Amino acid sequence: MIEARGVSKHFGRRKVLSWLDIRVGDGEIVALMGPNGAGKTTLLRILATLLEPSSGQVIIGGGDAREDPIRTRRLVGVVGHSTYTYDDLTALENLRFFWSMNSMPRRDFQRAGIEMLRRVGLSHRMNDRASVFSRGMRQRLAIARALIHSPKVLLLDEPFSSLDQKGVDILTQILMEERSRGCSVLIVTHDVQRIAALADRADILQGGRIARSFDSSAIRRGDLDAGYRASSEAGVA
């Protein structure tokens, strides 16, 4: 479960988030949408404990993220703008490094690491250094890195970017599987069509808080597409 209660964030005099409330339940996929600069990435960084909120409370997996950030980080998998992978390490070595950072049992890694690379379609390149990977392959490796410790929460910032159609299909399947096992998923995206088949809800961020929400039935009817375009024309998104 992901929950932000009254979260605000200021950078000097600039207010990015203002008393924002958002909740993502267990086994739920929520799309977070809005214009560039709306604060979507800032919110994700706060939820991942990579950035301190100016005020408010963040609950991850039932616990206060600010009170126990180490526990929170072990519950969360993040795919950001950067892949957070290391060029001089092989694909398998990259996963081993993040596995150890999460204090997972060393004896269990080899099987888990190979299985995760198979899951993202990179098992045949497990011993190749990340430096020779294309941008799309690095993105797949980043997805594997985010999942290697079986997180209960996934925070994804434009995760479909740089992926070819095979990569998109792989990620879509993974997200459906993660939802079925009860993972809470928050995806920042501008891609209405791609998220429409996945999201249980879509929230539009405006003025530092959630301005509009569309449930799954509204998304399927096309209300999200129409509402998002209308907001864009009005300068909202």
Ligand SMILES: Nc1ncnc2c1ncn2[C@@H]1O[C@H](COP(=O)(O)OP(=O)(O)OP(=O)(O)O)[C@@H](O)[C@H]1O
Second form
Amino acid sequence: MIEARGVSKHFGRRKVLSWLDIRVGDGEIVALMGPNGAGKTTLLRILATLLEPSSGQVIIGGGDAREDPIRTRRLVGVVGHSTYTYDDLTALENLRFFWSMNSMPRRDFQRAGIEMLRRVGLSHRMNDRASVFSRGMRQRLAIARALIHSPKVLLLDEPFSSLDQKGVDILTQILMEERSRGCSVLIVTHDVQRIAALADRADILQGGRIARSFDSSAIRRGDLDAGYRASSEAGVA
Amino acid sequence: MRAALILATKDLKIELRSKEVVSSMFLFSLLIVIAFRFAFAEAVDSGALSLEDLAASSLWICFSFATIVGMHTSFAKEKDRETLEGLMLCPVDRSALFLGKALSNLVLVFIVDLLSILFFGLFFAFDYDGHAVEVVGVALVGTVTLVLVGTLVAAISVNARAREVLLPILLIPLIAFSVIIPCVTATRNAIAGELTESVRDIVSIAGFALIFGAVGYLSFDYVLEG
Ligand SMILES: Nc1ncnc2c1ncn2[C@@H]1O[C@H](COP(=O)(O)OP(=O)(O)OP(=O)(O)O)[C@@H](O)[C@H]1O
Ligand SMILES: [Mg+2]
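Could the form predicted together with the named molecule be given as well, to go with the form predicted alone?
Every component of the complex follows; first up is the chain already shown.
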């Protein structure tokens, strides 16, 4: 479960988030949308413990994120703007590194690592260095990296970027599998069409808080499309 | 501290493949030894300059340069290739990241230490008067301290805009008195077979290692959040 209560964040005098509340339950996929500069990445970084909120509380998996950041990080898988992978390591070695850093049992890696790469469609390239990967392949590796320790919470910042149609299908499939596993997924995206098939809810971040929220039936009715367009037309935050 | 070992292993594996850091450290030290060889050959031959003094000073110039070059890359590389956040997302204490980085840095700098000692011996046809082992021992103690300070300063400066400038500016005054001066004395005494006279120097270097190590270990949470 992901929960933010009254989270505010300002950089110097610029207020980015103000008294924001958001909640993603177990087995729920929530799309976080909003205009450029609205603070979506900032919110994700706060939830991932990469950034301290100026005030407010973040609860991940039932515990306060700031009180026990290590426990929080164990529960969280993040796909960010960069892939966090090492060019000089092979795909499998990258996963092994993050597997070990998450204190997962060493003897189980071989099976889990290969299985993970199979899920993202990279198993035929598992012994190639990440430096020779294309952008989309790197993105797939980043997804594998985020999932390798079976997180209970997934925070994804525009994860569909640079994925081909097959990659998009793969990620969609993975997210549905993770949801049925009880994972809470918060996914930042601008792609209304793509998320409509997937999300249980869409929250629109604007003016530093969740300005509007669409449940799955509203999304299917097409309300999200119009609502999101309206919020984008309000211009850059 | 399993995480520290995993991180250090990862760094060393990458270094083994790319050889980016060791090769530049190695060239620096080779250059210094060669320059000294030609600058001071006559002074040494005529007896105006003792080889012990020259060895002690030039070796520590090599070691310090190796440290500065090595430290600079250890965090800057993670930052530039945007993997630092990936490390920060790992469920381990920040202090494990400090220890891991210090450990991989120590291995790399110590390799260059050994190479420098070897080069100096070769170029000056000098066998350290049979005290090479003691010289290596002093190098190890001093390098541990250098690397602990260096890792801490590198992490502090990694988020700064002008970190290439900031790192040496912060690092050199810190190491000059705590490490370099006592180490040069100790190395000279080691070659002369009088290492017992430098016990105090070595204890003080080790003391600084403890202090800097503890500061890094305890403060790394704040250092990396910067
Ligand atoms: N480290 C920082 N220092 C100062 N300002 C920042 C920092 N990070 C973000 N901001 C500001 O916070 C605001 C929100 O940025 P953020 O990256 O969260 O937007 P976003 O919703 O992810 O936008 P996009 O859709 O373009 O990715 C922006 O105005 C940005 O300038
Ligand atoms: Mg963003």
